[in-house]
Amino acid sequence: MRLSEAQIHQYREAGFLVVSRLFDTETALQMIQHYMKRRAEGPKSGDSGGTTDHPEDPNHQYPRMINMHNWDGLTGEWAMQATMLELVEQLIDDKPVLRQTMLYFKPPGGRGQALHQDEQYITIDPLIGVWIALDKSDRSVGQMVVVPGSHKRGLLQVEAADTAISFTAVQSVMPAGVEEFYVDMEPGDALFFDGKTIHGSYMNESNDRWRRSFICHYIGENAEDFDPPQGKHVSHLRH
């Protein structure tokens, strides 16, 4: 699948582009029964339900799987998704490298995740992340939250978040005059955004849905690990 010259102007110019139905409702309801069945298996390496000052957080009981492809044979599979990889390939300009998966369950009441930049996590350049809708995703259970064109303020300082709308406890300090964009997405849809775009979710206020969501990481073959400026790492508010 070959991007358009206007897709690839808008991920550079905004830092994010959505391409619709990239897996198909089929595979995104397989997804479903497949992640719920291993989520009832019992605990997980890595396994988070986040912070643990709100224990009513429903995340709690439906904790975030990550690295799945290490020991889940389809984790593998959709997360070298041919087309998915040659998308990747094509907005970061060098050859993906997949660095990690995760799923997100979401259930109603769930808090979401504080505004963050990915780099400031894992400190690697190229970094890309690839959301992909499970369920319908919009306002009412705490859709993806962009900021269109901050991947190009760089790395920004890292501050506490408020974990009683946030199941972690660090967020980006937000630059003045910045806007958030709301991103409504169907199942199979997918989000790719610059390891520098601010983004994340707030809580899903409904109380019959779920906004389950499979996210990989990808580095490029080429990328290079960083030393994050003092303040810029959410390690160094833990600390």
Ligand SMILES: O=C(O)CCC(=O)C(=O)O
Contents of the next structure:
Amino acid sequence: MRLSEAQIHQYREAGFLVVSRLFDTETALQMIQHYMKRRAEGPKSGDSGGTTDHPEDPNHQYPRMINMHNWDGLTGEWAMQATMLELVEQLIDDKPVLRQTMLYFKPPGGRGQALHQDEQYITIDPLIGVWIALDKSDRSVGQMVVVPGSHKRGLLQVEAADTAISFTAVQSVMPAGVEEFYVDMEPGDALFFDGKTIHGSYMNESNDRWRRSFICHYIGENAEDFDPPQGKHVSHLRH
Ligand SMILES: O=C(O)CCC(=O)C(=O)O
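Right, the form predicted alone is done; let's see the coordinates for the form predicted together with the named molecule.
Shown next: the complete complex, the earlier chain at its head.
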């Protein structure tokens, strides 16, 4: 699939791009059924239910899974799907290498993830995230939030997040004059975002709707590791 010049321009300028129906609705449903079964098997290496100061958070019962491609064949197939790789390659101008996969269940009432830059976690550039909605994702379920243009601000300082609403404890210090953009998505839609684009989500406020998402991160074949400056990596807040 070829992206138009306008789509590539949007990604470069805003730091994100939505591609509708990258996966069809049937595949999104198949992913939900597959990952609910895998979740029900019990704990997996790297599970993250979030900070323990809010034991009532249902994310603890359905922790986010990570790097499922290391133990689940279907994850590898979905993450290495040809169209996905073609799109990533056009956006990062390099051959994509899969770096990470995640499945965020975010049940009704689940906390979100405070706004951050992925390069505050994974110190490799370029880095790109692909966030695929498996359920309808809108304001009431705590859809994805991005900050347009924030990828041009470089790596930002980190600070403590409000763990009453975020299952992670660290967030980016928000630069002055920026605005949050709320991304409405349908099952199978994909949000591509730069490793320095500030993004995250708020709580799932609904009583009965899940906000499941399949998330892949890629680096370029020629990507380089970097040392984050003091105060700009999530680990810097933990000691
Ligand atoms: O799904 C979310 O709410 C946040 C996900 C995220 O931060 C990420 O994929 O890097």
